[in-house]
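Next comes just one chain, in structure tokens: the form predicted on its own.
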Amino acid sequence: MIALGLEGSANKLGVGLIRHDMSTTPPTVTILSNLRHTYHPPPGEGFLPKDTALHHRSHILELIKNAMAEAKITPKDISVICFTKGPGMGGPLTSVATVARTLALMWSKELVGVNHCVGHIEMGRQITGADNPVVLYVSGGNTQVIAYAEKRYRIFGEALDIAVGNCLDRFARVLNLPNDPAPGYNIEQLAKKGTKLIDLPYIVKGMDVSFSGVLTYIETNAPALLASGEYTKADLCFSLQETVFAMLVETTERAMAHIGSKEVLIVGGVGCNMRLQEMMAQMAEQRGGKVFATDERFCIDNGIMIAQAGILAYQTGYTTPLEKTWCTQRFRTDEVFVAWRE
């Protein structure tokens, strides 16, 4: 069984294909293809939904002719056409689907939509081989605290505004940092050679967290920080990444506490982070846990992870109605059925 995933919720488009071979118990996974192209909009601004859109329109043929060559396979071998149904930006949801709705037509294939988080989610389990953890899901859109129960990946924390990777992103554009290979890496990067800790908000409410306030206190006041002499631009990117991540360290540490969980997975573009990897990971070795991430791959935005998670879906016998393949900007995590876990 083969399902080609279609990812293209903001400025990254993937294309995914992946092989369950159902002979085995459990069923061995290749993944055959994933690619992916991005939209680097100029130093200092953001992606706009339109100008992200007509990037994926303009590259997605291309991108699925050259998975499948890399794959070898053609359409005759595919099972089912799987794509993000949302959240994420309208247009290149949009753009994407319609790709997704005239090949299944074309091809005569079955329609999975599948949930953006959802997919993180899976394709983070099946690369690290995390039993139950406790999610960390980080992105340029999303910032949530999940544990499984019950047949939903039920939301223990969130942001109660912008994700952390907004926040990053947003700051970055501050700076002029270039948003190529992203942002948020090239923030990652300046921060390594920082060495003065300014004292910034720190916004934990219950479980959930606050970035807004953070960005705003250390936008106004990078000016003249950096006019003063005293702070470098090193300084504020790792004063920045030190206060957010150390919100997310003990949200997920809660969220440990209350479930009895010793695994943390980080997923989401943020997840590739190195030092949110390592803050993480001291926090868990305390507590005699352990935690699970993967790299750029896999954590950025991806076509396998929408496949993965579309094909244990179509497994249990679930499609999407053409009339159903519309998309949506919101689609939380706790409203998908995850009928194949037990």
The other form holds:
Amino acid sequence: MIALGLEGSANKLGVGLIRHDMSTTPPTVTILSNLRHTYHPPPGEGFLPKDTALHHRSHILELIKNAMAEAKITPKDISVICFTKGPGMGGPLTSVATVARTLALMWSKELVGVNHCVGHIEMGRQITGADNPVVLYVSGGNTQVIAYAEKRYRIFGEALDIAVGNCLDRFARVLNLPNDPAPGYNIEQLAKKGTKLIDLPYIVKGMDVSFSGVLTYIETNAPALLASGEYTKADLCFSLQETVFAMLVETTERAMAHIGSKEVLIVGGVGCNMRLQEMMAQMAEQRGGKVFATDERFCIDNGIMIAQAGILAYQTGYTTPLEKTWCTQRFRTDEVFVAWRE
Amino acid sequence: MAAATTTTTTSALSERLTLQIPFPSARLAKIAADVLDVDKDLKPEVSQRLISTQDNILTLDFQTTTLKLLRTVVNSSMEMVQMVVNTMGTFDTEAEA
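What's the form predicted in complex with its partner chain like, now that we've got the form predicted on its own?
What follows is the whole complex; the chain from before opens it.
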């Protein structure tokens, strides 16, 4: 069976087509196409809901056409249409869901509304083959430490205020770094040239983390630090990354210790960051474990992860009736009944 | 005891606008109506949208308390109508079994 996946909860618009060949056990999974178009605001700015929704509406039809052409499929080949129900930004989510609904009614296909976080997790599992890892989900909109137990992805710890990616993205605005390809990517490149570690607020509360304090501190003090001539922008980027990533490694390790797990799976856009992967690997190896991560095709928001999580639910008999295909900005990861796992 | 419901007198929703949008067929008008109707009014006490079809005509009836709200809800509805129409224009297959 083939699933179409549509994703647009933030500034990345993703369309993916995935095939599950049910004749093998387990089914053979093939990615038929995975296309993305990203909305980049000018340097110094963040992406606002209205502009982001307009971007998605402007590009989605072309993206779907191209995805189907690359996959060499026609509407009759599609078994189910999957879309992001939430969490995320309201206007962008609804713009994409509107297209999903329209196609479903025109082509007489079932719909599956997918939780964005579960999409990340399921694609990470599929690509890496990680068996039962502690999942660190880190992006511009989400920061959660997750582990699977009894049909739910349980949130062990999370950011109490803003996501780690949001902290990084907003600091990139202070430095006027470009948003293309992503502000976090540009911070990562600049951080590689940093040499001095500035003492920044480090806030871990049990299993949870907090980033608004370190963001306020570095936003407030960056001009003076740079003007003093003692520190460069690279030093600031380096210090911020080292601090926030150490916080994430600490809470991930705490979860691993509680569960007795030896595997860490990092998903979400911030998961592309090589320094984070490196720091996490150092911790995991000390515990005799290992880190799983995917490349930018899958850790950055994409449509194929929505198709994957959607098709897994669909295979258990789950569909979303039309009247329930509304979108929601808040959608907890543990709200989803993970029927497809033991 | 009957549950309390909020009723808004028609005079409170004094600003009105009706849009009638023709579609190539009754089938497509109905699809558009069904797609749009999933997203309910956020604040029905100040803004209501009624969706109906008559043959190939999609009718959107807006009632709001203020003109500013009317502009906002009509604009955002039109953005979604446009999305539906463009999707139909790009992809419709009449001959779906």
